[in-house]
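A lone chain, given as structure tokens: the form predicted on its own.
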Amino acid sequence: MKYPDLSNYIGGKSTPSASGKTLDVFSPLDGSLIAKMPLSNASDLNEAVVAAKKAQPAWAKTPIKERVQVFFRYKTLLEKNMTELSKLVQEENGKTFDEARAEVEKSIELTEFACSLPQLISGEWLEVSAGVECRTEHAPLGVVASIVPFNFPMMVPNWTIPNAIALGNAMILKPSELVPLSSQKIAALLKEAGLPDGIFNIVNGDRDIVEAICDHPDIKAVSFVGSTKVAKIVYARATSTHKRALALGGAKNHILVLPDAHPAMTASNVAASMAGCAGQRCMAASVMVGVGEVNHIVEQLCDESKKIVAGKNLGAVISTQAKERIERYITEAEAEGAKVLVDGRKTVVAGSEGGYYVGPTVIDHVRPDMNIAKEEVFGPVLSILRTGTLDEALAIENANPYGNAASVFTQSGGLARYVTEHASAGMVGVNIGVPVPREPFSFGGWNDSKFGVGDITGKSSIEFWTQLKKTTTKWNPDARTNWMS
């Protein structure tokens, strides 16, 4: 194995799991065994909670302008270790190096936002009556937890870590059991940046740890990113124990392409959205709805898709099980009458024959009732549906249960506005294949793509990771009084 056996990270040091059980970690690039991680149990989680609960009060009393100095240093360390971090993400997730580097760069942007928090939570003050003052302040919750997925082992943890900790909380991170290595490096960099021991902890494991986090009485808030099926379970279980919860689920993102769309720009953007990160992102384009005559754009889209080559500018999917599942969707759609224009099945990369690769796949004449049109495939696969009118296309988009993203490609400002007003999605794009907001704008979908109130990043996250304290003060007994005082 390339890496030594992993441990949990509790109270500022590596801590073996009490369970003694481990799980193998494989690189999707070539299928090689690269590490073993612990399958922790509830006692491991409790040890982390005890450490976090002990450290958090002193951290909360530290002024926020001092707390964020840790993240100024952390940002510098992310920049300094850019290449190492990118290679690590690539190795454990299967991304291309450029995609992994972009993930680290996004982590830096997220950290920059956290450094601005002192300017965003300064609170309010008002003399509400003669001699009577009211003010507000954001108080931390205490010990919080973040459960993160495999598809962005560096970025998604940094959706929550900088903000939650800068706001005065102590955090327990539960990484995906498929990609546990990047989180260990995050812990090392935070320690090097001067974060006090116990404020950030890692507990590795599987479903048992997720359930233990939801049930633990001393964890006050839980964020989750993963599939909709599990997001619903986590949200229901966490809130049943009176926690705050914000659970982000899956997606089925639609791109509406109108006949007047710029052909080259549309084709390149849709292909990149479909195949970027091997389609393993909740903002990927998985359905293109062609409105009217768009054959000329579909032809260019196929040409662009053929330029995306596994092992070069297309990474691997996360596991052999994922590869098999994605290819089943393609085969089923073909059997039901859809036409495969670009076929990524049975893709093998020379020199990495053990890797888990699916080539870019474009499937035309998909019907809305097909599974591939309704369910999250989570691979580099684009289904093309055909409609005669824009309203028919919007009806298809609105009917899907998810609501992360929707985009329209057109040169008409009026039609673009019509789509942005009527699409049922939390993030909408115009001539953009992946409409992810940049900081300080927040990330979050609608419908079955999100459970809970608020968004996970940006200004909206402040309300999730803090509670509002209101203080009313009167010092002058001689002040003129009225009914308010």
Given for the second form:
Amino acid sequence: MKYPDLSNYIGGKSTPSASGKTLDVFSPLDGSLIAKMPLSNASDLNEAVVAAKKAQPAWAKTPIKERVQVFFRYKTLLEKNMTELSKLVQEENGKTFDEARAEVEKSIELTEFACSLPQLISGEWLEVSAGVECRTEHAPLGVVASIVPFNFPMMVPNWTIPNAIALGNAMILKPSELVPLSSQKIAALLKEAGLPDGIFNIVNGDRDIVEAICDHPDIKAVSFVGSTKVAKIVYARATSTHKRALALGGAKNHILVLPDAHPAMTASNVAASMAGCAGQRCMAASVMVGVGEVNHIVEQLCDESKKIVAGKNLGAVISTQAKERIERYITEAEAEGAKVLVDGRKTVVAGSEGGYYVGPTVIDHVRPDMNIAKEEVFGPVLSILRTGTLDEALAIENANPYGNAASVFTQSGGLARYVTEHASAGMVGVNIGVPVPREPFSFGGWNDSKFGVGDITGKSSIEFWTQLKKTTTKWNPDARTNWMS
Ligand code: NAD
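Alright, leaving the form predicted on its own aside, put up the form predicted in complex with ligand NAD.
Below is the entire complex, every chain and molecule, led by the chain shown above.
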């Protein structure tokens, strides 16, 4: 086993769990056992909270311009360790090296944003009446927690770590039990960058740790990224103990393709959106709604999809269970009358026969009532629905309970504007397959894709990780004492 000594990270030290229980971690690339991850318990979490609570006041007192120096150094370390980090992400998550590298690059961009926080959080001042002044400042919350999913072991932790910590908080990270390795490297780089011990901590585990985080009285805010089912549980449980919570959930993203769309651009963008990261992206295209005559585009889309080859430019899905679930959706849709144009079932990569691969899959003539059209598949699968009008297509998009992303492919400005205005999603795109807003714009969906106020990154995150202090001051204008006389 390559990583036998995986521990928690508490108070700047590798710390074994008190539970003595572990969970096997497998590489999706070939199904090999790579680590045993501690299944921590509530007392491990408490140890981390105690360490964080002890360290946080001195960190909060450190001026933010000094705090961000740690993140300038962390950014340089991410750059320096780019290849090693990318390989680690690839090994534990199963995505391609280039996709893993893109995660590290995005983590650098997120860190750059955190380095700009001193400029963004300077407060306001006003003389509100004669001799009376008011000023505001963004104060940290204290100890906060971040619970993350399996699909971006490097990027999603970095959605929260640099901002929350640069803003003066101490953090407990709960990585996904499927991909616990990249977080360990993040901890090592933060330490090397000079972050004081106790400000960043990792507690590995499963739902028990998530529940303990929601219940712990000394944790002031919880951010969660994962499935909608768990996002709802976490949001309800964390807020029931009066914490601030932001819970990002799953997605079912629709791409509307109009007959005037640029065929080659549409085909390559939609194929890449569907199959990138093996479809395990909350921003992945899951449903294409073709409006009117779009057969020529569907044909090119199939050609593009066939260029995406498992083990080369297509990574593995996270587990055998995920592979089975994805293939079940395809088989069920086929049995209900949909037409599988490109079939990724039974994909095996020579030399990595134990890997969990599903090839790119394009299914035409899917109906809105089929499960594959309604539920999050989270694999490299595109369902194509057909409509006669744009309003019918928008009605399908609007009817799905999620609201992470939606895109339109057209060369008509007016129609593009109509779709962006009427799509019920937090992140919309025009001729973009994956409409992720880049920093400083914030990331966050609508409807069942997010619970809580505000977004998780960008300027919006400042409000989540801080509280406003308003100070009103009156000076006595007559109190003139000349101490020198
Ligand atoms: P998940 O919900 O299964 O797990 C997320 C986290 O919750 C993990 O750390 C896990 O240990 C914990 N957890 C799992 N079950 C739990 C339970 N019953 N109670 C408490 N905690 C529990 O999600 P996943 O499978 O790791 O990630 C994939 C999901 O995440 C997809 O639905 C995807 O769309 C979503 N996602 C959303 C975004 C977004 O920005 N909206 C980003 C990335 C991933």
